[in-house]
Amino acid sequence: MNVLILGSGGREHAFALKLSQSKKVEQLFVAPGNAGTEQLATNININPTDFKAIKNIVVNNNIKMVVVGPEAPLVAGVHDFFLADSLLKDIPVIGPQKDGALLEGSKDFSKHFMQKHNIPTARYQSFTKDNLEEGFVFLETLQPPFVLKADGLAAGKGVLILDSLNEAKMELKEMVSNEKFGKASSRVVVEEFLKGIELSVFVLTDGKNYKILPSAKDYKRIGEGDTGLNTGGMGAISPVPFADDSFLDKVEELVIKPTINGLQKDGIDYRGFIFIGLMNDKGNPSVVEYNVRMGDPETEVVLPRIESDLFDLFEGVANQTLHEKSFSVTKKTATTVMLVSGGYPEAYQKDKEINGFDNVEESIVFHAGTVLKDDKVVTNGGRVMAITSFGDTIEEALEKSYRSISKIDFDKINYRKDIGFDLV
């Protein structure tokens, strides 16, 4: 069977590697892909939100399944586009329809969903420029720090955590009145700050049944010790040591089951991944946010730990037979460290030649922001490569990743040298 993956990052390279190992997959296509996916599949240079171009690829290449990596095509309705087209309607799309994608596409929808279905989360209210004064009053009922979230997609930049009440009021006004984050912040969710240790749990569902994938913890800040600006992610570890069976049982009962049941009760036919960002507060889970796809770089540690045939699982999602599929996970720990361009997450240069990654032997090199240019692999984004390794312990896996990184070089290469510092 021919499969198309939408996206261009490390997550999509991880999907491509895993799907390329399935005997059921004949040809693999990635749109637009990167220099890593090009070694496993046919890259097609189109935007994942260009649905007409996607249709042409699917029809011309006899594609029988589409796997959606990033959130933007899902929120824009790529699954709905397929269902509404007579030539595409029978081709399964791994990823929710537009109504399900609102779990990530609208923070207000997501919080209302959690409240409606009694899923533990932070106390909140939503505001626009029309009830800004009420927002100021609500802020005064909260203890610092104050959390402000743009309702819509804001490329990972729409969340502010502020210690000053006056600054929180000023930023709320900037967001709703002056559209600090564009249309995404015309509505803002203000919520109490959740204390605890953050982690992510991933679920694959066919709308009725589900598999709980390995837990992971990622590291967002650019600097050592979790300092500096937020990024798309500088590294990740799976499993999370403090997410023991007792805690994960609570997550399943208090969060996962009510989420799947809530989607069914609301008439949302959800088929794909649910990424649940959690706070572990003294052994009790609270939901920070939902995402409607796999995370990045968490995918680069979660998928390699899955021993089952990923395509077989996706067939289960498409046919609502996921409960019949075998599912196993290695007990080994996986760690990944992200190599980024100098200057990232602010201004950075592209087209820097990358050397040495072909010499890596004890790790998996997942390409993210790379492209093939004149037979050379060069940087093409802020986050360039994720270096994933296995070990019996976090320390062993990290040692392998850092040894592998010592062989790789490009101009102004940067990476965190303390991934897992809080877990070791």
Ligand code: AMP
Contents of the next structure:
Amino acid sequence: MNVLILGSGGREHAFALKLSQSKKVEQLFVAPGNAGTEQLATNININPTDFKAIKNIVVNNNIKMVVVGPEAPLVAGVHDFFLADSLLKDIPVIGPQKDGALLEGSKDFSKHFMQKHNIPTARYQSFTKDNLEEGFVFLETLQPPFVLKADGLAAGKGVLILDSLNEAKMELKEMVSNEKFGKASSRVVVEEFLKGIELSVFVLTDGKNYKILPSAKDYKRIGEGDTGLNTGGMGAISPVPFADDSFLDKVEELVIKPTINGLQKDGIDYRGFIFIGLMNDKGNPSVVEYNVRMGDPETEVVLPRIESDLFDLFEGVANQTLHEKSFSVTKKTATTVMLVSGGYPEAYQKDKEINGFDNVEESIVFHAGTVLKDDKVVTNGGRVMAITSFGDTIEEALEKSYRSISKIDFDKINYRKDIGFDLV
Ligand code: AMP
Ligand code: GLY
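Could I have the structure of this protein in the form predicted together with this ligand, to go alongside the form predicted on its own above?
Time for the whole complex; same chain goes first.
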């Protein structure tokens, strides 16, 4: 079968690697892909939200399954587009339709969903410019720090955590009245601050049945010791040592089952990944957020730990036979360290030649922001490559990742030297 993956990051390179290992996958296409996916698949340079262009690729290449990496095409309705098109309607899309994608596309929707289905999460209320004064009153009932979230997609920048009440009021006003994050912040979720340690749990569902994939922890800030600006993610570790069986059982009972049942009750036919951002507060889970896709760089540690055929699981999603499928996970720990362009997550330069990654032997090099230019691999984004390694311990895996990184170079290379610092 021919398969198309939408997206261009390390996550999509990891999907491409896993799917290329499946005997059932004949030709693999990635749109737009990167220099890494180019070695495993045919890259096609289109925007993954250009549905007409996707249709052309699918029809012209006899594609029989589409795997959606990022949230934007899902929130924009790529799955709905397929279902509404006579030529595409029987081609399975791994990723929810628009109604399910709202779990990520609207914070207000996802908070309402959690409240309705009794899923543990921070107390909240939503505000627009029409009830801003009520927002100020609600803020006064909360303890600092104050959490403000733009309702819509804001490229990971729409969440503010503020220590002072006055600042929180000012920012809330900026968000709803002056659209600080554009239309995304015309509605804002104000919520309680959750204490604890954060981790992510990934679920694959066919709408009725589900599989819980390995958990992971990512490192979001640019600076060592989790300081500085937020990024897409600077590294990840799987499994998460503090997510023991008893905690994960609670997550399944209190969060995963009510989420899958809630989707069914609400008439949402959800087929794809659910990425659950959780806070572990003394062994009790609380949901920070849902995403409707896999995480990046979490995918670069989660998928390599899955030993069995990923395509087989995707077929289970497509045919609603996920309950008949089984999969195995290595007990080994996987770590990944993201190499980024100097300046990221603020302004950075592109087109820097990347050297030495071919010499890496003890790690997997997942490309993210890379592109092939005149036979050279050059940087093409802020996050450039994720270097994944296995070990019996976190320390052993990290040592391999850092040894591999010492062989790789590009102008103004930057990476965190302390991934896993809080766990080892
Ligand atoms: P979100 O986009 O909702 O995941 O928020 C981004 C990040 O802000 C999360 O990964 C958390 O680190 C932090 N965060 C969000 N909501 C809360 C909360 N209620 N309490 C504490 N931290 C939070
Ligand atoms: N690494 C966080 C995310 O993918 O949203």
